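Just one chain is shown here, as structure tokens, and it is the form predicted on its own.
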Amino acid sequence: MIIFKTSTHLSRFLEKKSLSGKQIGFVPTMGALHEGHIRLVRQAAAENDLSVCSIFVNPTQFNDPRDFEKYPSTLERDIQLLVPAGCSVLLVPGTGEIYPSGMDKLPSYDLGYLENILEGKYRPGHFQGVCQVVDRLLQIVRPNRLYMGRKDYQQCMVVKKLLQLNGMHTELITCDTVREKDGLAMSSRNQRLDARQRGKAASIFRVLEMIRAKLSEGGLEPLKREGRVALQDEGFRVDYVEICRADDLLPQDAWDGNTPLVALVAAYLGEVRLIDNMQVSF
């Protein structure tokens, strides 16, 4: 695995590559590395000539400066990961990097009722700050795929519009959540629940289940509310228990017994935010 630093230097390697025919995959990540980050990898090295990873805690996502004073480094610890997965290529960027014009003039992008629903709703200015990330790395690595993680659900919905706003051909993979023995969604986040709130975090994959089992056709603000309740009757601050279009993401009131839905939802487990989704009609 060849480690770099600077964005000049990959993306001569990486041109150079790519007018020899190679195929790239690219795993966006924040470090902090699990086995869910490392399955990405491995699909991108399986499917791609070269498989390139970068490690970049972008600041422009992070609405509370908090949350992004405590997000977890483990830099030596994630090399040591990438290596055995198959990780041709690692971009190790500083902020300069990413942003050589510093942070005052970014783009924007019209993200349209995506930005401003769910995630975008109680995190904003999230999803600006994860398309600007996103369509830098993208000019510096030019990747044939991108392989994201479904967990994130809406924020996969959210770089398929960043890539048909900037015409790039780059194929978005979108891959299956990984969880724990006992469901709980892989997260970088999880690291900093203690063993009392790790043992509850689970429970949100349990109302995701519930949800499911229950779905019937007519009005879903009873399954909601259960949902709520079953999290807040555990400890849990609740953002949002939502049920969706699984192919658009707009919140339904109601289903009709055909449309593919989707169940999202995001609690706090004391300073700890964790998401998680589930398809719950196909």
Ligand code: PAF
The other form holds:
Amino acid sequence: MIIFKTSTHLSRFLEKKSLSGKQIGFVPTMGALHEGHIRLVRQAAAENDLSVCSIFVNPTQFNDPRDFEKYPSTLERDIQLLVPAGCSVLLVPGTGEIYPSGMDKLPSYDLGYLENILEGKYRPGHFQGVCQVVDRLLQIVRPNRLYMGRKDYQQCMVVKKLLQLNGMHTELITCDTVREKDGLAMSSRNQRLDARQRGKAASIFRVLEMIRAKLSEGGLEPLKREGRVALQDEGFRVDYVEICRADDLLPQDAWDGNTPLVALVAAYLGEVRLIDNMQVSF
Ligand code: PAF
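Now show the form predicted together with this ligand, given that the preceding structure was the form predicted on its own.
Below is the whole assembly, all chains and molecules, this chain first.
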């Protein structure tokens, strides 16, 4: 695995590979890697000639500065995990490489309603930050395929929109959420849970399963309320328990018995904010 710290060197290297017909798969990350990331890298390696991973904790997507400061960093360990996963190139840029003109006048993106619902509502500016960094990384890497995890369901939809906006021909490939044995979705933030919180964290998965099991035609509010109350009883501070159309993420009040739906949860245990989702009808 070759490690690059500068974007120009990486771009030059990858351009040569592209010109010689090599396919490039790209997995952007913020490090503190877990099996969820590693599966994306393995898939990128299996489906492309080169698999490129980036590790950059992007300041512009954090609406809470404490969350940014506390974001775990485990670079040595990440490198040890990436090599056997088949990662060929790793980019570990400094902030100046990603935002060479500073962070004051970054582009903004017309994401429509996606920007203001769910994560967008509770984390204002978050998806603009995600688009700023992903757009820049795509310009640097110019991949044929981009791999992202469906644990960040809304982020996948936002990035799909970004690809339409910037007219790039990169194919977005979304991959299943990887879970711990008790159902907790793997996330770098799980490292910040203490033992007691970790014991409770899988309640989010159980609430999603409960919604899937009880889903029936008609009003959805009672199900959302039941999920919210179950989490509050376990000591979570709940941002939302929502049920949305799976294809466009519009929140739904009722179900017609046919439309594919996804249930989504965001909730805090102490200072740690966890998100998860599950398709509850197909
Ligand atoms: O999902 C993440 O880890 C980040 O939002 C991403 C896509 C790497 C952009 O910083």
